[in-house]
Structure formats: C-alpha cells, structure tokens
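Presented below, as structure tokens, is a lone chain in the form predicted alone.
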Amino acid sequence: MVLYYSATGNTEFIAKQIADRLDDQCVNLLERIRTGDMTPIRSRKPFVICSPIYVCEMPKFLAEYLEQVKLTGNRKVYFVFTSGGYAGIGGALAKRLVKKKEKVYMGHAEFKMPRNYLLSERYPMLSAEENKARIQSSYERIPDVVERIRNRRRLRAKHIFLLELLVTLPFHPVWTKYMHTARPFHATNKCVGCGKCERMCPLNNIVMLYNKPAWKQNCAHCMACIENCPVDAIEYGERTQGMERYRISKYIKRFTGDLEWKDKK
C-alpha cells in the first residue's frame, strides 16, 4: 500500500505513479491527519510511504501521525521523499520511526522535484523550463524504484553522516519556531470564499470568517493554501506579490499512467 501526504502535488504525482506500476492501493493521508483518524491501516504488500521534505526532514505533523497510527499486515516499509534538491536527514529519521514501530526498514529513495516554497529568498522559485526538467527526470527514475520495491530489494539513497545529523536535528525546531509564523498570510479582495484553503490545511490552521480565510498560529508552511488557491487570492505579506504560484497540476494532465504535458501540441 502506498501512503502519501502532498501539499502542491509533487509527492502525490510520485506516489500515484508508484502505486499504478505496483498495481497497489494509494491512500492520501490528508483527511486522516486533519481528523485524527487512527484507524489501523492494513496492507498485505509492503508499505510505501511518500513524503515531502520540509527543512531537511519529514513534516512534523506527518511524522507524528505515522508514529501513532498502527500499520498492520506486511512488516516491510519503504520511504520515498520529494524535495527541492536535498532530503536532509529524512532517511535517518524514517529508519528510527520504523524501528520504533517494530517494522522492517527497507530504505528510501529521493526525488528532486520543483520548489514550492514561496516565502524565503533563500529558495528562489524555478522557471517553467526548470520545473518541467525536474518532473521529467524524476518520472524517468520511477521504474527503477518500482522494480526494487516489487522485488523486495532495499532502496539506497545518499548516505547521512553523523555530523549532518547532529547539525540538522537542532536546526529544524529553531527554524520552525521562529520562521513558521502564519501572521503575514492574508486573503485579498480576489478571494471568492470557496474554502479550499481551509480544506487543504493539514493542521486545521485556517478557518473561514465572513466568507474569507483567517489563519491561526499552528502553521507548517506547507504552501497548500497559497499554492492551491484557484484565484491566487492568498498572499504572505508583500513577499509573494506578483510571484508565480506552483502546483504540479499546472504542468501535467494527470497523475497516473504515462506522463502527459498540458502544453503538448
């Protein structure tokens, strides 16, 4: 069974491609996370957990959910990470999580996908051509990862050195505490009150007041709200004004089967 969380479609794309090729079930964990649904998840095939990387790790809310929910049936667990170029210590923490659950860690794979983080100048958004190149490159790697999973072979990615672990572990909580503020988020007059941002928030951090979204302070900076707004009505202070929003559905026609570009003639 393939389990995933995805904010702007990168991880969903990889997860559904893998599930399609494995002829396996694909489950979006968003609603389970939002509602605190801890119903055990059972799979006769190995679990394949697909996750984005935020600040060199899995999203905290996803890791916490996986720690609590019971995975029954097959004992083997694979991880697949999508990132803007660096999966950090995600693999080391995934291995620790799997061992705590008394499962068998089968390694992880990393896919370099387009960036979606609009809120910092440290991570400039890429051009449409660069986004397409990353999607294409990742798409071409999927069969190899699928073949290893099908044959129950371990996935192998970049080795995580002890120094890398020691430096990153304390960095993550500091960054999230001081940088993951939701205060600058606001909806402009373009807002149509559709409520999609509220439904997309994994932490229930958005509420609709007078037909407009309002943000509380439990924010993961996942970009689900600002990138998925159908009318681009959400801004983050002045930082995002005039910036192109990213979501993979702008580039491809569907998430399963062969890769089909929207601009294909």
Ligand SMILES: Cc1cc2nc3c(=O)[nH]c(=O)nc-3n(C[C@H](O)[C@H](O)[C@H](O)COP(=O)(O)O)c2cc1C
Given for the second form:
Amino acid sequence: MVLYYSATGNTEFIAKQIADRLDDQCVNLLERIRTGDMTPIRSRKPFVICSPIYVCEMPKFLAEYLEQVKLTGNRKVYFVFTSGGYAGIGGALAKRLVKKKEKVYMGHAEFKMPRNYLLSERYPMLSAEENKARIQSSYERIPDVVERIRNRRRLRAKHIFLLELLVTLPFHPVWTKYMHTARPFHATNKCVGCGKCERMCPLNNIVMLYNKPAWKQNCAHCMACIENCPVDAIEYGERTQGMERYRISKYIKRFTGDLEWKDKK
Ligand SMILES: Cc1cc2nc3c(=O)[nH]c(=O)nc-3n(C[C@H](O)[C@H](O)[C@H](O)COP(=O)(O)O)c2cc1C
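Cool, the form predicted alone is there; where's the form predicted in complex with the named molecule?
Following is the full complex, with the preceding chain placed first.
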C-alpha cells in the first residue's frame, strides 16, 4: 500500500505513479491527519510511504501521525521523499521511526522535484522550464524504484553521515519554531470564500470567519493554502505579491499513467 501526504502535488504525483505501476492501493493521509483518525492501516504488500521534505526531514505532523498509527499486515516499509534537491536526514529519521514500530526498514528513494516553498530567499522558486525538467527526470526514474520495490529489494539513496545527522538534527525544531509563523498570512478581497485553504490545511490551522480564512498559530508553512488557492487570494505579508504560485497540476494533466503536459507551460 502506498501512503502519502502532499501539499502541492509533487509527492502525490510520485505516489500515484508508484501505486499505479505496482498495481497497489494509494491512500492520501491528509484527512486522517486532519481528523486524528488512528484506525489501523492494513496492507498485504509492503508499505511505501511518500513524503515531502520540510527543513531537512519529513514534516513533523506526518512523522507524529506515522508514529502513532498502527500499520498491520506486511512488515516491510519503504520511504520515498520528494524535495527541492536536499532531502537532508529524512532517511535516517524514517529508519528510526520504522524500527520503533518494529517493522523492517527497506531504505528510501529521493526525487528532486520543483521547489514549492515560496518564502525562501536562499532557495527561490524555479522557472517553468526547470520545473518541467525536474518533473520529467523524476518521472523517468520511477520505473527503477518500482522495480526494486516489486522485487523486495532495498532502496538506496545518498548515505547520511553521522556528522551530517548531528549537525542537522537540531536545525528542524529550531527553524520551524521561530520561522514558521502564520501571522503574515491573509486573504485579499479576491477571496471567494470557497474554503479550499481550510480543507487543505493538515494542522486545522485555518478557520473560515465570515466567509474568509483566518490563520491560527499552529502552522507548518506547508504552502498548501497559498499555492492551491484557485484565485490567488492568499498572501504572506507583502512578500508573495506578484509571485507565481506553484502546484504540479499547473504542469501535468494526469497523475497516473503516461506523463502528459498541459499546453500552457
Ligand atoms: C516548509 C518547507 C520546507 C522545505 N524544506 C526543504 C528542504 O529542506 N530541502 C529541500 O530540498 N526542499 C525543501 N522544501 C521543498 C519541498 O520539499 C518540495 O518542493 C516537495 O517536493 C514538495 O512536495 P509536495 O508538492 O508534495 O508538497 C521545503 C518545502 C516546504 C513547504
């Protein structure tokens, strides 16, 4: 069974491609995370858990969910990460999580996908050409990863050295605590009150007040709200004004089967 969380579609695309080729079930964990649904998940085939990388690891809310939910049936667990180029210590922490659950860690794969974090000056958003090139080259690597999973072979990604682990480990909690504030998020008068942002927030951090979203304090900066707004009505202070929003569905037509580009990009 393929399980995934995805804010802007990169991970969803990879997860659905893998499930399609393995002829396996694909489950979006968003609703389960939002509602705290801890119903055990049973799979006859190995688990393949797909996650984006947030500040060098998998998102905390996903790690916490996976720690708590019971995975029954098959004992093997694979991880697949999508990132903007640096998956950090995601693999090492995934291995620790799987061992804690007394399952068998089968390694992880990393896919370099378009960046989706609108707020970084150091890692700016990429051009449409670069996004397309990244999607294309990740798509071409999928059969190899699928073949290894199908044959129950371990996945191998870049080795994480102890020094890298020790240096990076404190980075995520400190950065997210001080930098991931929701305060500057606001909806402009383009907002049509559709509530999509509220439904896509994995932390239930958005509430609709008088038909407009309001943000509480518990934000993972996943970008689901701002990138998926159908009318681009969400801004982060003045920083995001005039910036092109990213979601993979602007580029590709279907999430399974052959890669088909939308004409626009
Ligand atoms: C809060 C946040 C932090 C991120 N941190 C990293 C990072 O440390 N390294 C990296 O390469 N990409 C990073 N990214 C980029 C995403 O991992 C990447 O774009 C991913 O494919 C998004 O997946 P999704 O479309 O399934 O949400 C970050 C994105 C967000 C929203």
